[in-house]
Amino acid sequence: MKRILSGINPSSTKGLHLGNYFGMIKPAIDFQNEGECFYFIANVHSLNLVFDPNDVKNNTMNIFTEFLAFGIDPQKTVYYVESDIPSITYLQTILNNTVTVAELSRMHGFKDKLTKDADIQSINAGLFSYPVLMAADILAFDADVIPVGEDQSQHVEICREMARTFNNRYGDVLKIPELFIKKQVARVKGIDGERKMSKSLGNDIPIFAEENVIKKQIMSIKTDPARIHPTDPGDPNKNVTFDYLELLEYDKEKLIEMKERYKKGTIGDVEIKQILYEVFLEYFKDMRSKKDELSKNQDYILELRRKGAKRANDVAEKTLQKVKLAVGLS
């Protein structure tokens, strides 16, 4: 049985959004029936963006709870929080010696930050070494398959290279994982219709927010700019609302009919967005209720976290001992 590993960075107080769900969470839930899954909240990663300790703590527990509401099953899956596994950061320190500054400088996260700030001196080392920590997250658990969005594929590739470099030096110690990208949902567009959905860009639709917040975001979706009036013909390919309806499994025949009406100018953008709003709330209704229920039982959530940490530590510590023996630190 293959071991599948995936994690998410709790970098926002807004919680998880539509892009998170279809890009990472839904595939992760489906994988629970296909292999041995290790899923985690990557809260150590969040430290290069989130500097308020209360936000770090609250974001971690919020996302941990939301994953459970979506259907992560702690009985099937090793479900844990990154900071509860000290072997990961120890392994990161060792892996720092398997990658060059030049290689890390080519990583898109660093390059994007450099482009925005235009000052290398202002970029923190945590962001620069993000791929090394991610490699440690993966290699500590002998993962076989890493399902990620296209934006993270580069980091998995450098993880594979680090593992090869380590094994070339010290023998066959680390398992080299395979990359898995589910193309059709790897990059969910934001409500601007252009960039990937992101909390930091404000172009997201949060799943567990108040209904008025969700409606505001949906009504803010950018549509065909050439369509000035509801009676003007429009291009469905320039209205991401239709993409969301398809993701949310809206009736196919009705969707085809709606697109034809859009082309003819017999249905307005507001009406389409209202349909999306109703479909969205219905699709996530049970998950939203489940989160409300879970949030009322923090003792249960903390017990699940403790159990997950125990199971994850048992695996990661064995890997770390093999690595320490290989490099001469044992």
Second form
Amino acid sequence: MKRILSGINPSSTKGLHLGNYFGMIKPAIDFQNEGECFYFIANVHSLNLVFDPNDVKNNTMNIFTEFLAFGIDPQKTVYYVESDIPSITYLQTILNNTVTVAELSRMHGFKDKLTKDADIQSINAGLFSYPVLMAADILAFDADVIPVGEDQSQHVEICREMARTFNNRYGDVLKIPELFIKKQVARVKGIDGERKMSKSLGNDIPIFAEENVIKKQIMSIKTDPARIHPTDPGDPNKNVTFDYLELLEYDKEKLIEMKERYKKGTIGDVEIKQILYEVFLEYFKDMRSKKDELSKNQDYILELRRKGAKRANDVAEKTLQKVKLAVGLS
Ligand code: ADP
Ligand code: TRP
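Could you switch over to the form predicted in complex with ligand TRP, since the one displayed so far is the form predicted alone?
Below is the entire complex, every chain and molecule, led by the chain shown above.
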């Protein structure tokens, strides 16, 4: 049986958004019927951005609850928090020796930060070694398949390289994982209609936010700029509202009809957005109420976290022992 592993960085007080859901969460939830899943909240990763300890704590529990509300089955899936598994960070230290500074310098996360902040002296080493921690997350569990959105593919590639380097040096110890990207949803566009939807860009539609926040984001979607009046003909390809409706499995016939009306200029943007708003709330209705219900039951959540940690530690400790033996540390 294949082992599937993925994680989410709880680096923001804002919850998960539409891009996270279709790019990573939905494929991960679906995988629960196909193999043995290991899913976790990557809170150690969040330390290179989030410096307030209360934020770290609250974001971790919030994202843990949201991912659960999306349909994690804690009976089947090993569901845990990264910081509860000390073997991961130990393994990271060992894996630091399987990758060069030059290779890490080529990572998008690091390069993006360099272009924005433009000063290499001020970038913390945690960001630089982010891919090594991510490799440790993956390799500690002998994972076969890693479902993520497109922006994470470079990290999984470098993880594969590190595992190969390790195995060349010490024998066949680590499993080389496969990257899994669901093509159609690898990069969900933001409400600016251009860039990747991302919490840090503010172009996201947060799934568990108050209804008025969701509505505000939906009503701010950039549409075909050539269309000034609702009676002007528009190009549906220049209106990301239609893409979202498709993702949310809106009736196909109705969608085609709406696109035709859009081309002819017989439907207004506000009307389309209002439909999206209703479809969105309906689609996520059960998950939103599940989160409310779970949030009221902190004891249950903490118990799940403890149980998940126990199961995950059992696996990761075994891998760490193998690795320590291979390199001469035990
Ligand atoms: P963000 O860009 O909002 O900070 P994260 O980096 O926390 O999101 O991503 C968490 C997971 O969701 C990753 O697997 C990532 O690839 C996926 N993901 C994030 N944004 C998108 C998007 N717009 N389209 C597809 N997948 C996405
Ligand atoms: N870097 C991922 C993100 O930003 C989160 C993550 C950490 C992850 N470790 C991982 C994803 C291991 C897959 C496998 O969302």
